[in-house]
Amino acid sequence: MDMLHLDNPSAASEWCVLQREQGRSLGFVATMGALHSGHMSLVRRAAAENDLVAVSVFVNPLQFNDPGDLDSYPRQLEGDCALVAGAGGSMLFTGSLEEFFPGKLAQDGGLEASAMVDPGSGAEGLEGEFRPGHFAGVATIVKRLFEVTQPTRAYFGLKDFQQCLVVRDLAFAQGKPEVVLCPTVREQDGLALSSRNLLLSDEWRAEAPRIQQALRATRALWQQGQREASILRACLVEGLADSALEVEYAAVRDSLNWTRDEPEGSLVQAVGLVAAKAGEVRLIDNLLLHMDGGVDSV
């Protein structure tokens, strides 16, 4: 079956309603386009676990606190459509902010404050501090995407750990859909796949894997039996100390009990998280220290 490409959320919603009425299960993958093999791994898993797969491509202005970052975000819709079709996607849809939120835009073209969604406690600290308003934008568009598609299951990659917390809690509060969290897909040298990697110069591309190297060194310390939060964090910081990257944070958190500030004492489960700038390109990554391999929940 050829993949269907729809250019507005209303048409996508009608298609999804029809599939549900016919008793088909629907997997959903939300993206901002510039797709890579990480996105395709989500589409393929959704195709394996559901009758049909819907994919959204929408560069969401609500989650960009830097207008320059929004303007420079790569866009390649034609190529995205080909990739999704090849990975087993059934329908891909796009739309504008006005089409997603009809009648709710303010005079400046943004969304009215009353329409924004509280992202919850998972948005506190780290990314929430460095990107104010980002997670409110994420929660708002994801809630709308869930309304449009009403999927059986929704698939998200773990590369943005806090986003996974926000999405998981949003779905839990609504009672649906089932959120499936999937391992981060990486380049051979460990760099997490990201649409922003396309913007890296050769010099910064060579430096970027230092993030994952530092995270893996911290996991190795965990595997040796270390559980003290402050010592694990010190290991992560030290792993980036002589890097040319501009580190915004290198932190450890309890992966089950998220807190704005660093936890203290011994941890039972943990995640290491890093955000750093490689020149003008901001990169994020994380690693569950207590696990090695696939994960469906955090």
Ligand code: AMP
Second form
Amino acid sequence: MDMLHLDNPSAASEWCVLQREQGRSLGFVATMGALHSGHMSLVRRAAAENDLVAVSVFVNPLQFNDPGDLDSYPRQLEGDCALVAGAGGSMLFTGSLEEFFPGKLAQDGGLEASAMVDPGSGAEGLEGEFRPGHFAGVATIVKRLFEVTQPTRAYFGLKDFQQCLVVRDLAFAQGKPEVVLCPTVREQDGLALSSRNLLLSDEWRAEAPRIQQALRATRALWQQGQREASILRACLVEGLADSALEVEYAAVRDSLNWTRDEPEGSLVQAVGLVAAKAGEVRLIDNLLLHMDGGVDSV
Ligand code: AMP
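Structure of the form predicted in complex with adenosine monophosphate (AMP), please, following the form predicted on its own?
Full assembly next; the chain just shown is listed first.
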């Protein structure tokens, strides 16, 4: 079946609602485009578990706290359409901020404060601290995308760990949709696939796998029986100490019971999280320390 490309949210909404009315299950994948195999793993999983799959491509200005980052974010819609079609997507849609939130734009081009959604406790600390406003932007657009698409299931990548917490809480509060969290897809050398990797120079591309190496060394310490967040974190920090990357945070949290600050006492499950700048490019990654090998799950 050919993939449908719709260029505004109202047309997308009409199509999605019609499919649901006709009794079809709908998987939904939200993206900002410049799609890669990580995104495609979500689309393929959605296609395997639903009758139809809708994909949004929208570089959401509300979640960028750095205007330079927004400007330089890669955009390649034609290639994205081909990839989604190849992975079993049924419909891809785009739209402008104005089209997603008609009549709710503020003077500065952003959104009226009253239209912003509270991202909840998963937004506290780490990404939430280093990217003020980011998760409010995420929660606001994801809530809107859920309204537009009314999906049976929505698929998100664990690469953005705190985003998964925010989206899961949002869906829980609304009672729908079912949120499916998917493992991080990586390059051979461990670097998590990211649209921003396209912006890395050869030198920074060579340095970037240090993040995953440090996370794996920390997981090895967990596997030896270490359960104290402070000691695990020290290992993570040490693993990045001689790297040229500019580390924003290297932290350990309880992956089930999220806290803004480092948890005390012996952990039963844990996640190591890193944000670091490779030159101008900000990279994030994480690893569930209690999971053996490649399987990621909260
Ligand atoms: P983005 O386009 O960066 O907003 O990502 C769209 C979705 O793809 C989010 O749910 C991400 O977590 C997910 N995603 C991004 N990179 C990866 C990856 N390397 N592996 C799996 N999922 C990913």
